[in-house]
Every structure is written in structure tokens, then in C-alpha cells.
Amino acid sequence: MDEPVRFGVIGLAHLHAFAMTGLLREAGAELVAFHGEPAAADGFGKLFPGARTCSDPAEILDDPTIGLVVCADVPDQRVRTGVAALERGKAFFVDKPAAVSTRELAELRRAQEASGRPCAIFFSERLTSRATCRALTLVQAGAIGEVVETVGFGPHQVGLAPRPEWFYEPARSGGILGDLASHQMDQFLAFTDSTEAEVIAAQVANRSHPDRASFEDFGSALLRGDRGTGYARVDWYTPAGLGVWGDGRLTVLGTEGTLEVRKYVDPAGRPGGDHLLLVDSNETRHIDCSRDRLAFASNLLTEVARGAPDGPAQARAFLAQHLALEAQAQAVRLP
């Protein structure tokens, strides 16, 4: 029997650290050690007992038995950890945004190319959405003909608990487009199968947080790829009454049909999430994807075990993050 991939976690600033760890463990990986903020580390240790707490991330980076480093640190600290991990021959699995500027992202990409190891970015709105994964499988099988355009909505809830100060600082968080819209860029590339793309226009605004001058609570971008176009809209306006953190949606327009993914909730109807609506020349169908298997974590562990990434997927991940950061950099701020 093959030995399980051993991994460590550096940075618990975002709750995605818990989800990333859970996915890897469910796929058979072994959590060895973790390092993070004391309050978060306490809860993390209780949820994942058996792993050792490290006072210094070097304990994880320098452990030769650890083949994968997971990172959900404050966004402006992630590239530093990634470069250090890749230079030591470890794979890197980082929460989005992987970087807060295109310059930083290029640094991470150089480290990945030099090492040859996988550098996965956690675009959870596709990778952990069963309905989105099913929709992509249908599109790749030709269910709606040739994809013309994707329209992705990523509304979020700020939440009841106080957010850390870095959350309100675009230079540290990556900004609303660099952060949230990276999900929509990832889906745009995956569904159109574009390998080249550019940002045509982008805009951001702060409409409901006057006490946070630099914060952005709305953003949108228009995209053009070599195999389709896309539109992305993200915000921090989701009301508490919805019952989930956001009504994430994706619409895919094809020459022979349309797909709509309602990821987390159907506000006026069916319970639960992972709803997929397919309209083609024959019928209109609702597909319940809630029991579909998620393959991402297993695929990542296969890449880690063989010591090399899936080339096209690796390139797409970097391009998706680049588009989001490029949109952030060129966005017009609305009054």
C-alpha cells in the first residue's frame, strides 16, 4: 500500500484552512503539523487532534517527511510561504487569493516552475461545488454546444463576527476583485476552455462601509478569452435573512442551450444547495447534484505523489488569479 501524503498547514487566518484540511484528510492525506494564530490554532487542534502545533513555520518547511504545505494565512503573506515551500521541494496548496499583486503572483509562478512541484489554488466555488463540477462535465460533453459566455455572481455576507483589520485593507486582502472574483475568473476559463484571456473593463465601489475608506464592497469585470467571453460580479451585500453566506450563481450560455448553477441555495424553492438547471432543444431539467463525488482533493494528492502538476490545470490556476489581480489593478472606483 502506498504511503499517504503527509502535509502541514501554515496560516489559519481564513476559515478555508479548515475546509482545505478536511478535504485532504477525507482523500487520505495525513495532517502532521500546523502553525497559526493562537486563537485559531486552538480550535484547529481540537477539530484535527493528533497533529502537532508548531511555534515556528520552519518546523513544517524543514520537515523532510512533509510533501505538501497548505496555507490560508493573511493574503499578503501567502507568497512568502509558497516560495519557501516550493524551494524545499514541497507542493503548495494555497487559499485564494494566492497573491495580492501580479508582481507577487509572478514570483510564486517562477518558484513553481523552478521546482516543478504542484501549486494549487483553492477556488472553492468550483472545486467544492458539486453542481458546478457536474455542469463542467456536461459542457465538456457538448450538452449545450459551443460555450459563448459565462456570467458568474459571487455575493458574500460580511458576517456577524468582527472581521480582522486586514480584511478591510485591499493592499493586504487583494481587494474585492483580486480576492472574491478570482472564483469567477477560474470558472470563466474552465467553462470556455480559454488558455488566453484579458480584462476588458473593471470597476469597484464602497457603498455601505463609509467608515472604511479603502474598503470595496462591490466589484465587476468584463472578460474576453480566446474561446469565449465572461462577466463577473461580486459584492459584500448578502443579507442575513438568506440563511447562507451567499447566493452564488453561474450561468453558461451555449450555442445549443444554457446551464445555470445555483450553488448554495434556491431562495424561492427547493431545499439545500447544488442545484443545476439545464435547458436544451429537448427539455428543461433540474438536476440534483448534492450527492455527486468531489474529485479535486484526490486529484491533487495524485499530483503531489508523482511530484508534478497537471500542466493545463496549473496554467489555468495561475491565469485565473492573474486575471483577478489585473482586474483589481485597473478597476475604476465608482463614486
Given for the second form:
There are 2 protein chains.
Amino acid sequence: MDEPVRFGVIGLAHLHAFAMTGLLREAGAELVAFHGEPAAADGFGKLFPGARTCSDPAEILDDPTIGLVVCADVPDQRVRTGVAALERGKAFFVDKPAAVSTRELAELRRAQEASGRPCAIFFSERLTSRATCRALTLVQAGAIGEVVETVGFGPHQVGLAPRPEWFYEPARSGGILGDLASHQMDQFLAFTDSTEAEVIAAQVANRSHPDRASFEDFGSALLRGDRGTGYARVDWYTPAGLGVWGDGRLTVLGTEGTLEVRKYVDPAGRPGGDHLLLVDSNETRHIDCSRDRLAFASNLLTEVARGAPDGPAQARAFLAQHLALEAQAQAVRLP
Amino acid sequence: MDEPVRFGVIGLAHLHAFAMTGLLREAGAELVAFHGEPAAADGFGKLFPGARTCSDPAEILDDPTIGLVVCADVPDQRVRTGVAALERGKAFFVDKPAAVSTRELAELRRAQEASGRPCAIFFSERLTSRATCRALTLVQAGAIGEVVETVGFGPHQVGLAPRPEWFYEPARSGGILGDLASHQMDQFLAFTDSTEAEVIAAQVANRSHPDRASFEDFGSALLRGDRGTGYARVDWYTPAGLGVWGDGRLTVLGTEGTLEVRKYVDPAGRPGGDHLLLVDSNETRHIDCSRDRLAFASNLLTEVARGAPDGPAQARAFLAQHLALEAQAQAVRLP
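Mind pulling up the form predicted in complex with a further copy of the same chain next to the form predicted alone we just looked at?
To see the whole picture, the full complex is given below, headed by that same chain.
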């Protein structure tokens, strides 16, 4: 890229705003302006001092020098920002969940298709997980034969930070499957290489938050794609004794081998994260992926500069988010 | 027990006959007689030289000094032996699957109820897995709060031994879910402490045995019990590089912690099997269970001597096998 991509951030409700911004800057983009709630904007401005804070998101949306709008607003506020950005010919990079209903997501998708600009969703449990990226590279090279199934666990710790009210309201957060399980849907599609998929069964429960009636602290879904199956499970039970926010795991079952990713921790095992275990016809091997380069942000900036997304990846991102929201909508609520 | 329990073995089609016999003898029972195909009977007789070989199973069924009949015949032959043994007032100890259809299983159950004698099913992936037994003890002591879900992986290596023809015919073997997944159903019921459960979805596939049209090398099922949910996955893909026949795993998700059992191998990790990982509010801990005592066989012999099973455990064994056969019957066959 000759000129750095200039971007603005609208909505700092999720801490992912910081990670998304950091990744884009490391990859060479320039943060121009941001808008968010005063408390979050204050911290954000201190971390990224070169950018201007805006009291009105229109200052970002209407700035013709800005090519990319990043959004980590409260989930039910994201689509309107995305549609506005795409309608103005800007690319959009949104935290998951991109929307809180399949209807809303379809709106975002129509805006993306009309504009032709990239609309990336921050599926960080793959895109920023070095071991998961390495696993995908190995799968694509045929390391475990044909992929038959993925099983993804996305446990999270609820008490790490004080949570805002919207966090406890599925209609605003997207629900546990719409939100957390979207990562799992993304991995299921990426690893099975499915381009069509359906939700076979889904369920949610609230087992340990009796004071938050509508909250869901457990969810799971069974998926079937045109090239493999998947099971996704998410929860908010991670206990303090783990030492990290969640024991994110991905198991990829192939006809000739298996891959297991221990993303953030190897419990009572090796230090650090980004552990990949490969079993094939020859051996069982631990692969330390902690020094791998993450390609996601620079790939996104290339697409932004080009003005168009990678077609299959764009379709997959929408399908992953759709599956998560569809699972949420279909889910049986367990007693 | 004053007098040792005397037992006979009918059917040596599965190698489990050797394990079942060995466990009972170690626990103090006396092997009196056995019946099986000549090749298997030859090896069995050499391993257990004190017992007599019978050309007719009636010699065992009609021996009034025998209190327990063990059976590891071809799965579709097991129920008739079980019914005959129970009708004669003997206890019955059968390899999984106890039957190849829910209808057949109901027949066995009726015979057990009529006789009142114990009818144990050899769910070896719990009963002979020290780490799984320890995990259950911890769960029952409340170590991880309330159990929300179990996920069990039961991968197997197909090429370890030459497989007989019946192995490839689901109608005779019970199918991959009826057979292998019965272990997972047993663990799901034991760990969630569910006494009622249903199959929500089930699927099977043949992805790597194109020459064996009716064989199934993959299967999975989603279960819902009155006290928790479960996902069970089984397959015949284990590659030679693992070094053991399968990476059997059980993950138990609780509201206040998690347990992970690495039954037979800790891939690229600690040597040996029987690894238990506990995460709770205080710590993450590896527990080596390889020296734990297995109580199963001596408990069974106590029941046989008493002439009656433990009621809840008996009901659970039938329900576990029923769920597996029900999943098999309902399973969608994937392309």
C-alpha cells in the first residue's frame, strides 16, 4: 500500500475495540478518529493519543479520507453503523456479533453487497489465535486427511471485569450463541470448508445466575455443513483457578489424523498459549505456535485498499454469524 | 463372600471376554467353564487353564453351581444368552452392546426384571478407567459444582487386529452408536446423574471405508437428560501415530469447575494413561490416577452373591444402552 489506510472507530462498548485498533495500527493503518462513551473514550484516547475524539459518529462517517470504519458498539447498535459506513463506500470491520438477529444481519449483508466493500467480522478466536491459524494451514495442506468434524469449546470467565447491563440482556448482546458461539461457527466453516450449513439442534441455559433471569450462561449447537459436521459449546463458568479467561479448545477430527488447539492455556501442562497437537499416521507432536505471525490485519488492509473483499471469506463470515444467530433463535431453553 | 462366585463365559467374539474374565478372577471369582469359537477358545483356555471348555453353552447355562454368566459373543447373539441365564436364576455380565436394537434390549430388561438378578453391562471406558472413576467421585463430592454437560470422545483404531465380517455389519455389531457410543451414554448418565434422557439428534457416516458400504466409521449424538446435557462422538479413524488404540476423552463442565479425563494417553504430554485435570476456583491440577483401585468387579460379585443388583445402577445401565441404540436407530446417515 502506498498510502496507509485511514480508519475511525465508532463504539467502544467491548474491549475488542482496543484489540482491533491495535492490530490495524500494527499492520500499518492510521487511526484518525474515534467515538464512544466518555469513560471508554478517555482510556482509548490515552492509549492511542494521535487520534481525535468525536462527539458525533457522523464526523467519522462523513470524513472522505477515512476508508474503514471499525465498530465495537453494543451489539444491537452495530448494524446501523455498518450500513451507514458501507453506504458511504467505506469498508466495515465489526466486532462479533455483527448483529443480534438474522433479520438485522441480512440488512448488513445487503448493504455490503450493494457497496461491494469489505465487511469483516472480528472472529478473534481464530483470527488472533496463532495455533488456530496454523491448524487451518495444516488442514488445508491435507495433514489429517478429510475433515469430518470440529468440536469447539469457548468457555469464558464472567467475573473478569464489571459487566454492563446490556451484557445480561440477550436481545442487546446477541445471546450466548449469537455472540460467543459465532467464533465456533466461523471455525466450523473454515475447518470443514463448508459453504452451506444448517443448525440441527441448539440449546441454552442459565444454571448459575439466578438473579439475572434472561441471561444465558450455557449454550451449545450441533451443525451440519456440506463438507462436515460441528459441535459448538460456550459458557460463562470459567473458574478463577484456570488463570486465564477461558480454556478455548478446538478439536478437528480428520479421516487420517486429529488436531487439537489449546488456544490460551494448556491446563497443568506447558506454559503459555498457542499449543497445537497433531496426531497423524506417523507421530504425535506438540507444535508451539506462539511466535507465528498473524496475517489477518494486513490481509484486511489489502482488501480495504483494493476496495473489495475476498469473496469466499466474505460469504463465510456472514454465514458464520448467521448460523450463530439462527442457533440462538432456535435454541431450546433448558430448565 | 464365603464361597467364591463361580462363573462361565459364553461367547468369545470380542476381546473384552478376556478382560471381563480377568477382572472377575482378580476380584475373587472362579472361572468354571467357557464356550466359544474354536480359535478363540484355544487362546482363552491357554490363558485361563483351570477352566473346562464346552462345546454346548447349555453345559454352562444348566450348571447349578454357576451363579454368573459372562458373555462377549457377537452382539446380535447376546440377548438370547442373557435371557437364558436370567431365566435360570443366574446373574448376567455382558459386553457392550448388550443388544443390537431397543426391542431386543427390552427383552433382556424384562428377563432381568422377572428374575431380579443383576444384569451388568461392561462399560469399560468408565468401569476400567481409573481416571474416569476418580472424576466421578470428585463430581459426586461437588468438586465442580453442578454438572451442566459432558462431552465424550471415543475414537478407536480400526486396524489393530483383523476384524471379522460381523464387525462391518451394523445389524450384527449394533452400529457405531449402538456399540461404541454406549460407553459415552453411560458416562453422560453417570456424571450428570440423570435418570431420564432423550436423544436430541444423531448422525453416522462412512468417510473412509468405501469398500464396506454399510459400515459406519463416524457417529455422534446430542443427549438431553433431566439433570444435564451430553454430546457423544465416536469414530474409527485413530491413526497409528497415536501409539495407543484411542485418545479417549471426557470433559465434564460444571458450574464451578471442569474435569478433563485423558483416559489412555496424554498426547505429546505426560507418559501413560489415567490423567485427570481439574480446574476449580482455586487451582488447575493434574491428578495421576494410574494407581487407583478399580472397585467395579468386586462390587459386581457382591451383587451376584446377594442375588440382586443395585437398583439405580441397574436402571442406568439399561438406559445407557437404550440411548445408544435409540441414537443408532434415529441417526441420519451423512453422505
